[in-house]
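Just one chain is shown here, as structure tokens, and it is the form predicted in complex with the ligand.
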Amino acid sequence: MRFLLPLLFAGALFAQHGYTPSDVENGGRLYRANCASCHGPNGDSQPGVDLGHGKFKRANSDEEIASIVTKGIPGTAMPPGAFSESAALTIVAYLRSLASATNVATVAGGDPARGRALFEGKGQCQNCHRVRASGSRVGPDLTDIGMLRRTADLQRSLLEPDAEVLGQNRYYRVVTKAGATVTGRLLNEDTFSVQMLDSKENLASFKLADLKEHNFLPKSPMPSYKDTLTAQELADVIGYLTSLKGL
């Protein structure tokens, strides 16, 4: 009985389908880290399958399709899933997000060459970003962003950096009681103390005793390319950034 209370309530809250953000997050993570090898990011890369689209072959309601996530299809490459009914439904809850998703603008007939070109030029990605061996570890290495993240996802990263900040990208920034201020990514925080990964790439350690403020940024760092880029500038960056699959 101490455990069938809060299973009902999850349960309960799932059923009227009132996702939170947390959950369309907590699901992408999951999506990312168990299906994105096999359907893609955008869900469209298995055959005659697409699951970023809110229409499903072999399912109808929200809980058919967390069953087939944890159950698989026997008989074919689908696998089950060692997920929680909650766990399943937030990747499902992620799914739904990707059909409601507006695609803000087409970014089609970019061209990863000259995309690359800008990244390593003009874009400057390179102070922040690294792509395999070469760039910075400032911001979230890119080399496999391409398997990672649908075409709608990049384009908001350049257009809007605050509009979705992944949790694990989040700035975190130090202010000491001696009055200097540090930015940079969190490595790891204790009682006593925080380490971070400072913006010229340091190692910075800093004792709680010594500071007057620490707490992570709620904008990200990255410019908006908005202005600085041309709409083809930006597909070519896009084409670039989406042609990323690894090594």
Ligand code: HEC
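How about the form predicted on its own, since we already have the form predicted in complex with the ligand?
Next comes a single chain, given without company.
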């Protein structure tokens, strides 16, 4: 019974404030993009603060937390955020959900050294990703991924890469009027042109007048490792990724 209490408590909070699964999902995106670099993926990187377990120095209610998110704390390192009140409350919804999140199904016991070898070898991860000065720039740089994503999030990204594709990580595709198709990372788009880093890390520039189509791809270019890595290998890769703290 005691294992159900956190879930019931979180459910009561969601009902009280009208939070929905969509609120939690949207708040998670905002938190990872704007807050995780300082507070960590679990919200516990600042001394005396554990956002994922309701440990706040200057706030108790959800409204007070949302106010700090939008206004910051003068005289401290906590800056004001460019969020609407409703967006700030979705971040609160996500923080409240962390306390009830269960990682029972999350793999554990990974060895970072073995994980690095798999990352650089069997997994062929460096074909798209970069860690420090090694690897490709086509995909997201993972040098500090251990500070930004939770273990459960990393596991889901490896097994179900299409489950959540962050906006900054989506691939872009252009189709020219001549019939050529190029995919890669969007670098810039203005009134007249598009600049990309293509899948071979070449800089490509196109005039919009020469394009038949240009848009973001809805799915991730990353493959699923569900049938590629064993459970232990998956744990090792995740162990390596969580060890990457930008140092």
